[in-house]
Structure formats: structure tokens, C-alpha cells
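Presented as C-alpha cells, the chain that follows is alone, the form predicted on its own.
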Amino acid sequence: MRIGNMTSALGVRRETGERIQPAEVVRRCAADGFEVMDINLCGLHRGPGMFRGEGWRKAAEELRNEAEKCGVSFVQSHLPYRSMSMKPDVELFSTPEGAEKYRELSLRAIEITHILGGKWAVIHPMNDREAVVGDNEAHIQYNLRILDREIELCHKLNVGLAFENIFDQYHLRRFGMRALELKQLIDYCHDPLIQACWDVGHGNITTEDQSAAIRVLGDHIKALHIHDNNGRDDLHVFPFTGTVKWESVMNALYESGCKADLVLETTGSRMPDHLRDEEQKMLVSICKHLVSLYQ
């Protein structure tokens, strides 16, 4: 089990508000001791960035070359997802043209994952708004229908889709909150490229004993999101600063046969830039301790 971080890990510079670009994040994470990376493409549809212009393929190739020079590799990505609260998303999906643009960028994200060498693209499952709560078959069919082009491209490029466990939000019961729902989707597809991502922070919100949920999915877990919280809010804080029972989580991952890399999804802090690498080195130490619990 290797330890990794996301390209969003360093957030913005406290001094200027400037977002720290992926190539710099890769260089610094590699120097601080991380072994693998996750390309965070969650906001690809929300604004400008290195992958929005016509040269996005070249940008991806250059980022992969940079990672190789630093001795790290990209193993997974986080695809764009539709937020129920962010104004840009609400506006985007108010028109068919906007929804199609999102779809184009979702497909682009899968190709970026492939160019970088990633094997798994993490995606949030969606609700069928026309289906009743508990009609899992309807939700499964809905996800496969709206992701038909993504699934086709994944097979072409040999990139897997890892459906992530999520949590209820804004009083909406969301499909994919429970491990059993993800397992039903995976079993229905019977496809080695349709698997699961286990988000430990989300699991801490939805269940008191996520070790049991992890065992339901077993070796279908191909990607991990590692972060902590207070059991109520999706805070994305450092491991051991919340209420996650890390010993039981890591033991359950081991016993379930999960072979995924341990990838942090913590929120970029507001530390002054000259202290940021010390912070990342501390996170490397935390991750190494978590790996020592994987038994």
C-alpha cells in the first residue's frame, strides 16, 4: 500500500491567494515523501485551468513527464461532479447546452486520467429524481444510462470507474450512501472496470461502524479517499484530528483484501507557504502510521 496525495493538496498561497498549480504540487509532494498522486478534476467544469484550453492533452503529457522525473506516478483521478449547492453548477445544468458541456469535460477528464497513467477515475453516483427512495434498481439503471459514453470511453482506454460512497445532503437521501448500494451496482454490471472508491470521511458520517461497510465491498474497493471529520460534517481534516476509528478502518481494509493505495483527500490548509512542506512531511508520517495499521 503506497501513500499518495491529490493535486489540490496545497490549495492556494496564503500570501497571494494564488492557486498552487499541479506541477508544483507534484514536485513538492514527491520531495516531501509521497509516492503516488491523484489528479483532482472535480472543478474542471467550473472555471479556467490548465485542462480547459485547446492544449489540454499537451498539458496532461507535460504533467505526467514531470511526475516521472520526480519519481511519482498518477494512480487515480477524481472526475467532475454536480454540486447541489454551488451556484456555477446550478447555472450550468439549467440549460441543455450547459449539461452537454459538462458531459464533454467529464469525458475529457477520463482521457486526462489515461494520459497521466491513472487506472481509476473516481465518480459520484447520481440519484434518479423520478425514482422513490429504496428503488436501487432504478438508480442503478439511471447511472448506467447517464454515464453510457463515459463507460464506453473507459473500456476503450482501459480506465476503471470507481463509484464513491457519498452521504445525505440537504435532506436528500442519496443513492450510494450505503456500501450495499454500491455493491449492488457493481454486481449488476459484472464488469471489472466498474468498481468502488471508499471515502473514509464520508463513511464516518453515514455509519458508526464503517469497518462493516468496508467488508461488504471487500476487494471491489480500488481507490481510497483518506480524511477525517467530526462524524457530522464533511470537513476533510487530517487523519487523527476527528472521530474516525482508524485502527478498525485499516484492519477492515486489510481483511477485505483491498489493495488500493492510501490517498489523502484533505483540504489545503492556510499555512504560510514556507511552512507547507513541513505540514506535508507530517502527513507523510501520519500516512506511514496508517499503513502500519494495515494488518
Contents of the next structure:
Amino acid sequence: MRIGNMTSALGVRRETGERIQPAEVVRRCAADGFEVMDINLCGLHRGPGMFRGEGWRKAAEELRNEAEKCGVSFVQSHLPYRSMSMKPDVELFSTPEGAEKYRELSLRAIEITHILGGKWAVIHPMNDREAVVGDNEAHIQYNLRILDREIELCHKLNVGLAFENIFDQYHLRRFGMRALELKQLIDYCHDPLIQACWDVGHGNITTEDQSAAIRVLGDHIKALHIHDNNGRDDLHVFPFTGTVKWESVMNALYESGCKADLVLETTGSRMPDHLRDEEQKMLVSICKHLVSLYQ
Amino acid sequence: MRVGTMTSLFRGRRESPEYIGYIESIRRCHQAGFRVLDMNMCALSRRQTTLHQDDWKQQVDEIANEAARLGMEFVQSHPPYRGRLDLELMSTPEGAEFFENMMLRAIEITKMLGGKWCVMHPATDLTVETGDIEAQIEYNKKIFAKELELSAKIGVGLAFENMCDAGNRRKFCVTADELIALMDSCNSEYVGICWDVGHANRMMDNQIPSLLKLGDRIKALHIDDNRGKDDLHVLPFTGFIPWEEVMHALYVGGCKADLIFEIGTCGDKMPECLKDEAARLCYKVGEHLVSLYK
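Cool, the form predicted on its own is there; where's the form predicted together with the partner chain?
All chains and molecules follow, beginning with the one already shown.
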């Protein structure tokens, strides 16, 4: 199990408000001790960025070269996801053109994952709002329907789709909150390229002890999102600053045969620039300790 | 302004229910770079320190000697407060008396350690309208009567801290005006204000006008961050507080207090093997905050 970070890890430069670009994040994370990276493309559909223009393929190739130069590799990505409450997403999906643009960028994100050498693209499962709540089969069919082009592209490029465990929001039941629901989807597809991502922070919100859920998915877990919280809110704080039972989580991952890398998904740093690397080195120490518990 | 921390930076353990003692805590704070301390005695009334025991004066002497040996200075303290965890204790006359005795003991301990300010949580009288400021002030002067008397007698100040509402239940002393009214009503050089930057971030969109209004009435600081909702007590720059503006306002307002962390970064959730590195990061963050005090 190697330790990794997302390209969103360094957040926005406090001093200027400018987002720190993936190449700089890769360089700094590598220097601070991380071994693998996750290309975070969650916001690809929400605004400008290095992958929005015509030269996105070249940008991805350059980023891969940069990572290789630094001795780190991309192992996974976070695909764009559709928020039902965020204004830009609601607006985007209000027109057929907007929805098609999103689709184009969702496919592009899979291709970027491939160019970077990533093996797994993490995606949030969606609810079929026309179906009966709890009708998992309907939700599974819906996800496979709305992601048909993504799944086809994944097969063409040999990149897997990892469906992530999510959590109920505003008391609305969501499909994909339970490990058993993800397992049902995986079993239904019976496809080595359709597997699971386990988000430990989300697991802490939805269960008292997530080790049972982890054991349900076992080696179907191909990607990890590592962060902590207070058991109520999706805070994305550092491991060991919330209530996650890390000892039991790491043991369950080991015993159930999960072979994914340990990839942090903490909130983008808000530290002053000269303290960011100190903070990241602290996170490297935390990750190494977590890996020592993977037994 | 100097960088300091509460002794509770090192207290709980992830690995066992045992607490880290004061001597070990101040040694590890020293190793991390800290030279200024707040003696956290919040757990004294729950008998979760050893200072409720008969030999408490001897214990305090040992703590003072160790701090002196390391060149560390106690500037303030956090005595017990009437919170959720002490409700059961306060429900019997004997328990209430014990609590009161521990509050007074904490003030004496602060004096013995050379501290100048004891931070107090103002209470809210729920039997009257919570917005009746006069009634709330009288209530606080009544329940803190012995503490006010002792502090003036031995020359240690009481700094009343800004509070947080409990949901939609308003509490007294959330605002700068209420703190000023309480402070002025005491008319004593031994009464001041403690500003908890994290509490303020939960209660107001912009705490800067409050900081400027309080100015040099602020005699103690509690430095911690959060995201505006829960009282997370996380390391500054890991929440949403605009620290550049806060530190500038403290400077412009004339606050002369030291910068005292009240954070859980090295608390009972962090493995022992990671705490010292985390504490060094905390100290560096503190140094940066002090550099913004201009």
C-alpha cells in the first residue's frame, strides 16, 4: 500500500486567491514524501482549468511527464460529479446543451485518467428519482444507463470505474450509501472494470463501525478516499483529528484483501504558502502511520 | 505578543484512557518550541487531574519548578466551567460546593504559577429573559462573587470569555457589548475579557468590529479555528477564519495578550508517535500568526 494525495490537496494560494496548479502540487507532494497521485477532476465542468481548452490532451501528457520526472505516478482520478444542490450544476443541467457539455467533460476525464496512467476513475452513484426509494435494481439500471458511454470508453481504454460510497444528504436517502448497494451493483455488472471506491470519511458518517461494510466489499475496493470527520459532517479533515476508528478501518482493509493505495482526500490546504509543505509532511507521517496499521 | 499553548495540547491519549500529566505536557510543549503556557484545569472539578488531591500545593510547586527550569512562563489559566460535563456534579449541594472549591483552588494555582489571568465562562440565567442584560450581569456577579473577591485579594485577574449560543438558545456574553457591560459593572482592574477567536467565528460573520471595539480590554486569547458551524478547535489555517484580518485587528485594537492555542491537534485522537511532530507544526503556525500582528 503506497501513500498518495489528490491534485486538489494544496487548494488555493491564500496570498493571491489563485488555485495551485496540478504540476506544482505533484512536484511539492513528491518532495514532501507522497508516492502516488489522484487527479481530481470533480470541478472540470464547473469552471476554467488546464483541461478545459483545446490543448487538454497535451496538458495531460505534460502532467504525466512531470509526475514521472518527480518519481510519482497517477493511480486514480475523481471524475466530475453532478451535485443536486450546487448552483452551477443545477444551472448546467437545466438545458440539454449543458447536460451534453457535462457528458463530454465526464468522458474527457476518463481519457485524462488514461493519459496520466491512472487505473481507476472514481464516480459518485446517482439516484433514479423516478424510481421507488430503496428499489436498488432500478437505481443500478439507471446508473448503467446514464453512464453507458463512460463504461464503453473505460473498456476501450482499460480504465476502471470505481463507484464511491456516499451519504444521505438533507435526510434524503441516496443509493450507494451502503456497501451492500455497491456490492449489488458490482455483482450485477460482473465486470472487472466496475468496482468500488471506499471513502472512509463517508463511511464514518453512515456507520458506527465501518469495518463491517469494508469487509462486504473487500478486494472490490480499488480506490480509497482517506479523511476524517466528527461522524456528522463531511469535514474532510486530517486522519486522527476526527472520530474515525483508524486501527479498525486499516485492519479491515487488510483482512478483506483491499489492495488499493492510501489516497488522502482532505480539504484543500488553506495554510500560508511557506507552511504548506510542513503541513504536507505532517500528512505524510500520518499516512505512514496508517500504512503501519494495515496488518 | 508571544506564541503559547494550553497545557491540554498534550493531555488525552488515543492508546489508553490515561491522561498525560502536567509535567510531561510542559516538557513536550517546550520541545515543540513553546515558552508560554496556559494552565488548563477544565477537568479539575471532574477529578480528572490530580490537583483535587490534598497535596495539590506540592504538585503545583513541582510544575512551577519544572516550568522555571525549562524557561517557560505561565501567563493565564482555564479554571473549570459550568458546562455540560459538570452538570451532574452541580446537581447536589455537595457537588456544587466541591465545584466552587475547585474554581477557587484554580485561581490560587494560577497565582502560584505566576499567571495573571484566569479565564471564566460567563453563565446565563435561564430563569429570566436571556436578553435582560442587567439581570444577567447581576446573576454572574452573584455566582462569581467568591472568585471575584479572591482574585482581587491575591492579584490575579478574571477574564470573561465570549460564549457560543446553543442552537437557537441565546447565551449571555456572546457579543462584545455584553462582555463590556459585565466587565464595566465589576469596575475592577482584576476583571477583563478573553476572546476565543473560534467561538466568535461560529457566532458572527465578521468578528473584526467586535475585536476593534474590545481592544485592550482583551487580556487573554483562545486561538483555534473552525468552519463556522461546530466548535472544532482545529489548528489555525485549517478552518475558515480570516487570520490575517483577525491578527491585524488585535494589533490595531491594542490587545496585548499572548497568543494561546486552545486546539485538539495533539489530543486524544492523535497517536502518541505523531503528536510531537504535530505540536512542532502548531508552533510554526503560531509564529506565523504572530508575524501577522502588525
